[in-house]
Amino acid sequence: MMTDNAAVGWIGLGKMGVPMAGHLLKAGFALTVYNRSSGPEVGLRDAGAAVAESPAALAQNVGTIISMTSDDAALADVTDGPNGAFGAAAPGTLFIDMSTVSPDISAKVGARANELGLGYLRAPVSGGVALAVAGTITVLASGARADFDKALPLFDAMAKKSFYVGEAEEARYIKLALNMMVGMTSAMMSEALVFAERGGAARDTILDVMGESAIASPLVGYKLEPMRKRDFSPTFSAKQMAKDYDLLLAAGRNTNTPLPLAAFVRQIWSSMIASGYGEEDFLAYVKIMESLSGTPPEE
């Protein structure tokens, strides 16, 4: 099923953006893509997508634009920058941002979209690269309900479940809350593993029990084998997690919400970065716990 206007523009072709955009192509949407650096667009172009030279050029011929950018500055640039999509988009165009960004920049982008007569939907996602490839991510969307209904065929093409969560920045807060919990799960697993190892238990045994215990979850299960093999290839790096924790701590200050656990865990991301682990998966948190406890890492 496609929207009335099946011409869609996609801005941002990172690890998540490429497979998600690919699902739209497979679903039959006429896709135009743009990425700030060349290279990631090649596979999509070969599969039938058009390639635009700028967000503005992309916006001229589509009725819906989706962005998935790295941070606040990137979102501001691709929307209302010198070659941004907003300057070229026709009134009534729906702009959907699926990035993980601050509620503050999102509100500013939303206000600007409203001034220009554009629809604006916040739609960050839960789930990593593997789920993006499988088309089983979860979408958290807030904005006008009519815009959400319009976007549902797009979400259905690349996600397992889509939630409409409110009319303003609710999706941003829920997304940051989920990432906070993901980071804390890594902290919990790492501290618990080192603690039990220091007590004489074998790593494989500890992980086996974790996977079958009351604390088991999809995330814990997903991370058991990488922890067992000490495979810290980044699905989501410590630097990326640090960025998201900065966003959620700033949002907490803006809403006078105390986040003491998050503030502590954020310091460990700094320690990881300073120790040279910033580009490794956030699961490498365990290395810092091993160092603090004087436990030689198992290689």
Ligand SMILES: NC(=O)c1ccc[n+]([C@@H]2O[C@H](COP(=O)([O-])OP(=O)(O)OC[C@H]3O[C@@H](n4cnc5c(N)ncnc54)[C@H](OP(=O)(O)O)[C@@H]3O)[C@@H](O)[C@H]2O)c1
The other form holds:
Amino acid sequence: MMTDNAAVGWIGLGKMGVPMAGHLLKAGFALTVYNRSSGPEVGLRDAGAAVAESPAALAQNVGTIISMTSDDAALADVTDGPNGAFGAAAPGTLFIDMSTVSPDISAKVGARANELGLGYLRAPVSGGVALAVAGTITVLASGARADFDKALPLFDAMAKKSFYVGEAEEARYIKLALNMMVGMTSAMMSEALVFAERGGAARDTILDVMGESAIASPLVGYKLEPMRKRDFSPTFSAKQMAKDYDLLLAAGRNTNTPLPLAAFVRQIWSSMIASGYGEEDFLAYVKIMESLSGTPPEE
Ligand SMILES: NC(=O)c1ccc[n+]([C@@H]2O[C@H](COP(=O)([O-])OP(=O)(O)OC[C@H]3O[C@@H](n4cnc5c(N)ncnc54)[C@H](OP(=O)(O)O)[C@@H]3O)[C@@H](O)[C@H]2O)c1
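Now the other one: the form predicted in complex with the ligand, given that the block above is the form predicted alone.
Let us now look at the entire complex, which starts with that chain.
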């Protein structure tokens, strides 16, 4: 079958992939989707997407392929694994990975794409499921500038802003740097809150003051109400944060970059998982700080 250069293939229909792919369909792109397990494709199929049986089958008919899967192992599988997209993609096909993965696996995938004559863009995203649904995530892209220019109409359909940040793994590092700061925001808010409460201040008052102070960031703002209500339903779980901290600590080791704060904060994600809070929001960090100061956390 002839490759349709304007057609787009989407691999990975998880919490982020479904709404992001949905925006492409709404914007009028001819879309073929693939998900490892069946079920999540139903809504997109009903809205007009074609469904492929494997990444290789998907790759035969499209000029651009996007993946949004879990981790390094998934990226390796969907690109160069058995039935991976790379085995079937025609030279000149552009492969864009939007997952959060290590710079290491990303460089390997990039080298393999190069051998096969495929374009490869790293395009991890900042912003969670709510922003993916609203179409207001931020894309951080690195690779060939011409590939970025080609991908921009796709990014524009699902994101509020796209940054071109370099020719190689720069986007992977910036994405992990942002998540480092997201995790540390929870650490800083939790430690400060428990400290001030133990000094006698009321929780609501402390949170009101934090929200109006110079320390407030958009992220601190988003987390004030959940902290006030002790709503730890996950926007991003402690387990997911542990995965991203493992990626950034490994990348730090590989580049001899000391990350003392991140190394410490990583221990608390372990403590949360061991305490049964692994599937809760990473903001539940506060419960560990409460336990450490002799105050059993309220549920
Ligand atoms: N959630 C967020 O707030 C957020 C924000 C920014 C970035 N991210 C990053 O975006 C990526 C996707 O996140 P998500 O929340 O959408 O994850 P998710 O809901 O857990 O979905 C993961 C997807 O990857 C697929 N997958 C996993 N292993 C695979 C394999 N070996 N082969 C093929 N497919 C595989 C899953 O297929 P099955 O359905 O078959 O399991 C599923 O479609 C992650 O890297 C995450 O860190 C997430």
